[in-house]
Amino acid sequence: MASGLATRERSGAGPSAAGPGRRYSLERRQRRTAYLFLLPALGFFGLLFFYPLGQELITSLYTGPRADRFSGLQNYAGSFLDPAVRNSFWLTLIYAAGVLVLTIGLGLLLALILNQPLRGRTVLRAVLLVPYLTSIVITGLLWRNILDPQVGILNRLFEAVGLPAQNWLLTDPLATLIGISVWQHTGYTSVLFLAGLQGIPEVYYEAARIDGASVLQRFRYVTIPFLAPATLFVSVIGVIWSLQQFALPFLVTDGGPGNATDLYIFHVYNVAFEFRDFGYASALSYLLLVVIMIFTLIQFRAGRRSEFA
């Protein structure tokens, strides 16, 4: 019997020799099974995301109505000298900064209010999410009718209280778009901040009170640091969303009056489908991708520093 066991051990059939091999074989089968289940998702992203992305990169190197004349980096170089591109990019930066600052400020204020033991605060939270859950197309058409200088309900309310009617879409159209975006996204931002507030342990506030910290000091040294992850998430998502805004200038102002609301993506749309220069439009799209990546990296770096400050 002992000799048989020794023979099996020498032949590699013993438990100590076979165990690692079996485990490796099992892990390899599990890995193959995981890749098999991932194939549909990889195929979906490859076909509908990576392939168009690569095709657009190739198109950006061509010019002409059919993008059939190779121009190399001419489209990219020309974009830096194009005053229309600089104007649209500058307007987009103003729009993004206005939306981000107001959305974070008002969202945090609403979150602080809703974090108090108010009656009906659950209903208020649900109501705040309604604008965010509303389709951007419906939002644009709704506000276009509300702000209409002739039949808009907002001017009717102004006239009812003795105030002069305003032509909202002509006097300051970019501020109007900022206001619409803030109305739509503040509720969502407040819910995110509220979740962050409710995750702060009460013991830190108690310790601050014992040390004699005022309300402002507790907000500065307890609330703000603990809300850093939520603030980072809101700012990153807000910047990406704002830099890609297209629906509001398209539906509400049509980029006007003049070029006052000719935001970057709306300008890219006009270059592609009005001027039929798909190569130049593709180059502008890739430049925006680079800008978004730079802003995102800066925000992540700043957010990481604030967490460890």
Contents of the next structure:
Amino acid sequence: MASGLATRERSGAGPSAAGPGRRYSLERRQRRTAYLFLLPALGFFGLLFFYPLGQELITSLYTGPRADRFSGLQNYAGSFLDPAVRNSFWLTLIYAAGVLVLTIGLGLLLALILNQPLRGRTVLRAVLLVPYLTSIVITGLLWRNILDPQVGILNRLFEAVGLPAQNWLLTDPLATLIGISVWQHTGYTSVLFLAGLQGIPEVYYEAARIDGASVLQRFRYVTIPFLAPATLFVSVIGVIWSLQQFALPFLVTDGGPGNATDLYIFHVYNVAFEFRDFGYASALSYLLLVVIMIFTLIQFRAGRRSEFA
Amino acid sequence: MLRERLFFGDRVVGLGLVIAFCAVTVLPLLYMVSLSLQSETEVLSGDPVLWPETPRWDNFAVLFDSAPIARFVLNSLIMAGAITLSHLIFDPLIGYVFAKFTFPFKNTLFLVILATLMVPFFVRMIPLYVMMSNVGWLDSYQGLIVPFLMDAYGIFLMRQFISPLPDELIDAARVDGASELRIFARVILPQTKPALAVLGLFTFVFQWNEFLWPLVATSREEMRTMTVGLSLFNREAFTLWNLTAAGAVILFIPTIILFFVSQRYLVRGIALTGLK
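Form predicted together with the partner chain structure, per the form predicted on its own context:
Next comes the full complex, this chain leading.
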């Protein structure tokens, strides 16, 4: 609309009156300035987001150590039959589901407790956030030491209270990585839930109480429905994050024992930078991107109703 | 009005649960500090201790002698610092354009920029590696910095923050004949200080912690960042847990500073930068 106005003025009798002429030049100046200021961003996102995105798609159609032999959709077709890829994919789904269920359960519980007026609530809340802001390198290496069957402190503490020694990184490696991730992300989840809880208008509880709803009924019919958007947000963000987990297998288990913790992006990293098969790695990346897109679209769709979007 | 108590369990039990959870959060990190002060015999004995008999502060000196830690820290500072600076300039600039200017294709362009939020880093990893390799930027600061110069979420945040600022501020400056860049730098930017503080702190910490791209984009030891340097040091000297822990303590410093400097910002900041 604004540009239409400007065009009409340009084709008109010219800036005879001071008003329209001034307005015209202001508008043009605004437009010029906007594009000028946007230039670096357009260059950046074009060159370092959209161009790589297209380049990755093209590379995924090639094979060979230099990704220079065209192979059509062979990389994609091959990946569906590749037992290593299927293994990675299922492991990653289990990992993501495990982290999701535990962080949401624990996060919600903590949020419900912290929503009450407690002394030192701000400090406790901030403390819970520390693991989320801690480098994954610290998290991974520290837990590898703590869980180490020979030199780790955890078995020592177990012995002290009469429990048998454990070697979880060998017996339950995937569950152990899930546990480490829960340690890192529960506090963050609880803070997001807390924001959701604080957005519930008190009048709904008041009304429910007047109607004679019990504590449990109020929880079921007021708290839970109001938390739905927050839960959705937390779930989608959490799943997208989990599907991309790379550092924990790299730092803690090296994908093992065997390929028991060969999470998807860790696998892609090795295909690309250990086996130097950029074509195949690109195809694998695109497949995961499709899965992530589906989750993201769910969030955008539902997010319209959410205060977090 | 009576405030609803959402946690209907016993209050003391609830508080106990939260404190237990905080203990599980904090104790491993304190143990990391303890490890960093232990002797080699203590970490290797197979009989781990909670606290060393005599704290060995010289572990840090030993660590700096056994690997180019100072260089790793410097590299991390340069990378995270440059990226943060770039975000503090460009995120508000682009946010300002979308908040206050009218121009053709505005909504389309904004959606295009927001769409980059749906592009996870791993999709860009291989093409970026090839690009950087082609222009000779692997093992360079440019190579570490350039892929992260701007961020759609930061732009979005700044747009939200700048939108409610009164247009009269800008109009008055225009009437006074200020250049557009000057209006941005002198009128808009000072108004966004609280948002910039949060954006800057979080961007710095997240970039300081960045692991995958520095791992991919560097192969020469002197270009490694602290995250990559420490993880590879641990691979070589995997029994020297006291030195690894000392490195982890150094890596932990920005997180600690963020925690103490900005406790009141912390929760709000997480809500603001929630997508990271």
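Owing to the predicted nature of the structure, the values given are computational and were not obtained by experimental measurement. Positions refer to the first chain, counted from 1. Definition used throughout: the rigid core is the maximal C-alpha set that superposes within 1.5 Å between two forms.
**Student:** For Phe295, does the CA position differ by 2 Å or more between the two forms when the superposition is done on the rigid core?
**Tutor:** It does, since the Phe295 C-alpha is displaced 2 Å or more between the two forms after the core fit.
**Student:** Does Arg66 move its CA by 2 angstroms or more between the two forms when the core is aligned?
**Tutor:** No, the C-alpha position differs by under 2 Å between the two forms.
**Student:** After superposition on the rigid core, what is the displacement of the C-alpha atom of Leu36 between the two forms, in Å?
**Tutor:** A shift of 2.6 Å at the C-alpha.
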